[in-house]
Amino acid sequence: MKLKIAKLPGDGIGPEVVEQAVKAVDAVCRRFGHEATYSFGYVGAVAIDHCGDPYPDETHAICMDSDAVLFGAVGDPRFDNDPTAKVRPEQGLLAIRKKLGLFANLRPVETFKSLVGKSPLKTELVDGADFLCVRELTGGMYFGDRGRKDGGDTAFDTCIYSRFEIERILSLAFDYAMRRRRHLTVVDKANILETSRLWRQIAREMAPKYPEVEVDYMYVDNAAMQLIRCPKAFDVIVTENTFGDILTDEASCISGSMGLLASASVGAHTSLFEPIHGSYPQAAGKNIANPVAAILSAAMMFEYSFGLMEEGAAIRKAVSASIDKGIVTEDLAAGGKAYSTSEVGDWIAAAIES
């Protein structure tokens, strides 16, 4: 199979971890007889520096012409520390989601046997945790009207959701629950927010269409507590944009490191695959960042975009082997030998081929 992949490394550690993901993709192609071609695009702060736009039209054209997008990260302290900046790197990622129609972010959370002791939570709580977070991506406060008034002393962000937006993300979540353990948790704040009441209303309307799925409803504050208290109680979690952003980052502590969690953003056009960690500018260029999340994002790409399940499994098997053998970066080394980003990537690529 010929695979056309848009490569958008972005900022910070993005280029380093995407490079390791590409090594894994190329190893899979050599082993299984596929051919991958890559088209580079600017995004984020590097795109602002290059042409003043965090998601240039040229990059969008590359994404639209590709079968899948491998994405690194966006973000730069120059913009974080300037509240007056009108153009920001993160606007590039929001633009990608909007223009490609990527309305759903899928973040699987699972544990590695050899790493359960690395989690800040007790081993008996996290061992065996395995759930999927489905986050709505193109609505809510991230895309609602925002601004300042009263001479800049009052700020507002508007959260808006339509029935169409809610129905399509809930439909996807129900479908994934049917493929898994048939348990769906709808997370909202329906005791306070009108948008959440609409989410819950529509979820209750749709639930009878999926009689095999057990549906429960949870306020976001309780969900945040239960993710830590009993993560094994969850199967599929679905929620709106802002809540999903916060909860999925919280869930990263279950596996022991944010550097282990991959994600897929799917929708109308080309799907995008990215690690959930940010640009981590403090580590940029030091060859110390954990590339596993980016490499596992490549595994999701084979599975979700191309339907190549054996190829995705080959990456996952190699990643598990690297962790079991202690071929890990400093965030997981815990006093043992820490390997560099590129060394971990090289080891995993070699393991895929062998």
The other form holds:
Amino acid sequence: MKLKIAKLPGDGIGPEVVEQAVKAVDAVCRRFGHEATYSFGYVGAVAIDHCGDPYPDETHAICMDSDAVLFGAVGDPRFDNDPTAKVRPEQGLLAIRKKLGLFANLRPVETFKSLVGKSPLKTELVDGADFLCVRELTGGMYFGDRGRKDGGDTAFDTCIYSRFEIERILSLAFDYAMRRRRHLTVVDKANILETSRLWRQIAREMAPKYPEVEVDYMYVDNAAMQLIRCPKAFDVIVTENTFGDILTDEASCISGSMGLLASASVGAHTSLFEPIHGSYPQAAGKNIANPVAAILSAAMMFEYSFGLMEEGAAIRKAVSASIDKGIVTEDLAAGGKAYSTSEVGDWIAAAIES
Ligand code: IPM
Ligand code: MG
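To test you: the structure above is the form predicted alone. What is the structure of the form predicted together with ligand IPM?
Below is the whole assembly, all chains and molecules, this chain first.
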């Protein structure tokens, strides 16, 4: 198969980890007889430096013309503490989500047997945890009206959702629940927020269409607690944009390192695959960042965008082997030998081919 891939490494450690994902993709292609071609696009702070726009039109054209997007990270400390900055790297990510219509963000949380001890949670709580967060990605406060008034001393952000937006994300979440253990948890704040009440109302309307799916409704504050109290109780979680942003960072610590979790953003146009960690500027250029999340994002790309399940499984198997054998970066080394980003990438690529 010919795979046309847009490569958007972005900022910070993005380029280093995406390079390792590319090695894994190329190894899969050699082993299974596919042909991958890559088109590079600027995004984030590097795109602002390049042309003043965090998601330039030329990058959008490349994404629209590709079968999948491999994304690194965006963010740069130069912008973080400057409330007057007119453009920010993060706007590039919001723009790509909106323009590609990526309304769903799928963040699977899995544990690796040999790493359960790395989790800040007790081993017996996390061992075997396996759930999928489905985060709505193009609505809510991220995209609602915002601004200042009273001469700048009052600020507002609006959380807004339409029936259409809620139905499409819920139906995707119900579908995933059907393919998994048939348990869906709808997370909201329906005791306070009107948008949450609409989510709950629509979920209740839709539930009879999926009689095999057991549906729970949980307030987000409680969900934040249950996630670390009893992560194994979850199968599929669906929630709005902001809640999903927060809960998925929290969930990432279950598996032991943020550097392990991959994600797929899917919707109307080309799907995008990205590690859930950020640009980690302190580590940029040091060849120490964990490339596993980016490499597992490439596995999700094979499975989701190309329907190549065996290829995705080959990547997952190589990643598990690297972790079991201790071929890991410093975040997971715990006193043992820490390998560099590129060494881990090379090892995994070789394992895919062998
Ligand atoms: C994420 C990130 C982004 C978000 C930022 C970088 C805009 O935190 O993908 O979770 O808030 O959605
Ligand atoms: Mg986030």
